[in-house]
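What follows is one chain in structure tokens, specifically the form predicted alone.
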Amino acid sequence: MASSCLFNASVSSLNPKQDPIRRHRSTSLLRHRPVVISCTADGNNIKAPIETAVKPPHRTEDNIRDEARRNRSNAVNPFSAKYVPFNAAPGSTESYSLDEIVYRSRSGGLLDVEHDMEALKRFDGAYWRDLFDSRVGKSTWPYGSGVWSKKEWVLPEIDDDDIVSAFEGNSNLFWAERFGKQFLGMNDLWVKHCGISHTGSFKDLGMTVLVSQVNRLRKMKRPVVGVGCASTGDTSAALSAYCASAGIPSIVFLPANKISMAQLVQPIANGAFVLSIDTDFDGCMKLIREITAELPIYLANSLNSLRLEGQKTAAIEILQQFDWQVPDWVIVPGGNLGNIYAFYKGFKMCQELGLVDRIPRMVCAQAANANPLYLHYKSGWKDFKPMTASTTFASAIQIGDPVSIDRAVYALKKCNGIVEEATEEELMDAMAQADSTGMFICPHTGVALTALFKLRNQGVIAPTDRTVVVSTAHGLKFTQSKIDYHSNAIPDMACRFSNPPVDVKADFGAVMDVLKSYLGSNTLTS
């Protein structure tokens, strides 16, 4: 009886036209908490909020987890999610609980996390906008996280106690004012700095979800002895940090001598069991899939669709940061290609649930030395051919056989998307240009900026188009490439925007001469 009576009440009071909450958020967010309508045995309706409406005062002996437990509602959670085959044929009934350890469908295809959209649609777009906005920047467990502030859309059934979070997300949306005006003639260019996160990359967004679910499975006594991944650097950093926080063993397969020292040291410092393997990322990926099929080690790569549930929240954040106005373009670097689909999924959920009325066009940017998606796109989406990726400064996307190729193609077709590529010189020049205007970006962001240069020059992106470039990792992880560039130490590269230090004697006159030459005598005498 209770389930059949769920949501048997009107939610018309959530109409923002009838309520000033959108303009005066401080007046009352309480009446906009999710409301569950359940039924007693005699059929009477009982209303109960998913979250406690009136938050009791903080007790000094509580930590934030204790406080969350104390304030927890006893209401029935109406939201749920499950695994289904990705892009399944109409009428497919194949599905799996998120508590099952499964990575592929029966046919061997990818899986996707499917939410109960009808339950989510019981609340209108204005409600979801206000709920998500009300949680931003708070210390309330776990909703202060940029990921878990959207918990109902991510892992709706997980207990707050099982969540492993570093309050990731909520990353800076940087107005690239000088870069846009000086190099592109644009005044509405933005860079979403996903690398300003716990371990310095967007991978934190997905890993908090995956490790939280593993934490739940281990508490359920499921056979999971640890979590493993193949990595070009950032995945291993995120996995090891979140596993260390939860006390879960992590195992990392890294391609030997193919990642930066800053990326290598993170999993080592976090206590991961690190295997340096004489192969490339694709070889590591093949091995980890074989190993996790034989040992009770949970697979953490983006083949696992839980990762994408966290990564999609960056798209929702972008909309939040524009006060729910949709940008014209979003440009994402692509390697294993899960992230381009994750962004599409975040935007699409917002459209389907009425938070926005459209989605942006998306661009996937690849390094020319590892560009299987670009070649597939240029062939008119004919038969995809994996490749052996060559060395690239954008090492995190040095992937020739991307796991999420089908996801990426689906997303790009649905949003009328584009794929572009960047040569090594183009991506390094773009990185140096961005850095010279106050940014400090990774080479992968240089790939995305190169795509922007090309699309602007072709007239595809207009000077007034609101454009967001996704920066996937922090520039501090790639300092050696910057040192080599500014030292003019990269063979066969002009390094046009290098800015090497000037050697000068420790002498007043010598220093003055150098400064006068740099500043110009007219500047000093005017």
Ligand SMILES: Cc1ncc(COP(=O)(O)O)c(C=O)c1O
The other form holds:
Amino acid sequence: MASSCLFNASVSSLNPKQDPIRRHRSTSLLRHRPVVISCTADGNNIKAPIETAVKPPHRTEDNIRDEARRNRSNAVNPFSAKYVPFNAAPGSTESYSLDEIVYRSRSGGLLDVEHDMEALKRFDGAYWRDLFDSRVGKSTWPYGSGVWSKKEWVLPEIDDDDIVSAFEGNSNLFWAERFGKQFLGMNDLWVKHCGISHTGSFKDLGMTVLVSQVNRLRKMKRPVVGVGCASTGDTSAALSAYCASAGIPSIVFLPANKISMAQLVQPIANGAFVLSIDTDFDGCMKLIREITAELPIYLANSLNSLRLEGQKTAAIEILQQFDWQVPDWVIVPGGNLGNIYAFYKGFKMCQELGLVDRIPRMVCAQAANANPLYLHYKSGWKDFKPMTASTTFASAIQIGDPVSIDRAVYALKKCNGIVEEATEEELMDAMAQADSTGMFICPHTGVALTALFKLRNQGVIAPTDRTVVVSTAHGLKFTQSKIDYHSNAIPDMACRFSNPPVDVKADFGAVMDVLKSYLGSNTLTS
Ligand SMILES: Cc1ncc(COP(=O)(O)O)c(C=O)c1O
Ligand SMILES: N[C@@H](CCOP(=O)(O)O)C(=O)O
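Could you please show the structure of the form predicted together with this ligand, as a counterpart to the form predicted alone just displayed?
Up next: the whole complex, starting with the chain shown before.
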């Protein structure tokens, strides 16, 4: 009989030869049969399935949640996580349950979610790779989600029933063949399309985790009347959608007239309580922090480290999509600076748990109009100075006082990272160039591509380096900026790659004339 003394197994017991998943990898029956290790009372290791090998036939009266409930393993969950002060001093014993409502450490610093790495390490890297690979592209609740397919590394203790998911993640890793060749002389350039997602940005990855935890807290009768955030548009869109799907009230603070129309309409349509406030994002952030300290409204910004647990899965997914090979560079646009740390954390966990043997170098790209991290980096990480960010087409990163500055600096130092910046003209040109090769990216991705242009020109990134640019939002949220660019309507900008429509009369001859001039008479006569 298996006892509850789980995970006394040593790593050596995970010898591939003994591991049923790996031995039977090629047989269809056992291919998707991840196991948990438990031990018998006499200390012998056994392995019990987490998910069944071949699912019993679907019962028409069951939905996928019911099915998950029916197929649930009885094995005791051996994994856990807690809040600890971010980058805590050695010997610190301060920690909090994830069921506590806490955003800051006793000293006022940031928190981090710390996993029981010893429990996770009882499985080898091959085990985790197989487990994660076995879940991709399925409709099994909740593992069909790119975030929850890594549940053991994200929120290991949450009941599957409490999870609020839109099967987010599993986003396209796009080979930017033409863009790479034409503009950069690169042959191994990739764009991770995190914005091709449920609400059109990478925020879905973190929000499924945060709203699931809130759902759990509310079921536990904890006093949470709603969830609130300050936003430049994407956090509010994700928050309102996930809350709406769970029936939880959401409250969003938006800087008036500083976000795109598409982003504004998202929380409105999803039934959030929307406050349009006459300040910038940093002003909204300050207010939501004060309000959530007063009222039982749960804070959904990335100051809340739960969010980053979901966002880090995009990094794990990149490695997975490269068959667990590590790219040389990953470039991430930065604003409030949670995501750059989330990527670092995802990569680092994969290294520590033996899925890969190194981590990529990362680049954080900022708009020159909102570049406090860039200035800090250029000062040799001397003293950090928050700023008032100026208007930028990359409006979602118009942030001057990023809450995760300490996390970002830590991540960049650890991965030998770089910070770059992009002027308005540079980011808009880069966006237009990318679009001209078949993408439809957001201005923030234009910032990241500008960083790539600069680092290629400086010879820092080599033509053959495998490079991933993280695209953070869907281009369709930012059509007005594209319209302005292609109409040559931006003051003091050459709009070098604009492609305005040609006005022409509804007349055969007139249409022929413009087509001949476009195609060139040689093409037409040869
Ligand atoms: C589209 C987009 N890109 C990039 C970012 C930057 O992410 P972070 O705030 O985690 O640095 C944000 C939000 O801030 C965003 O909405
Ligand atoms: N770009 C963000 C800004 C807030 O960032 P967060 O990750 O701290 O929520 C947004 O879309 O609101």
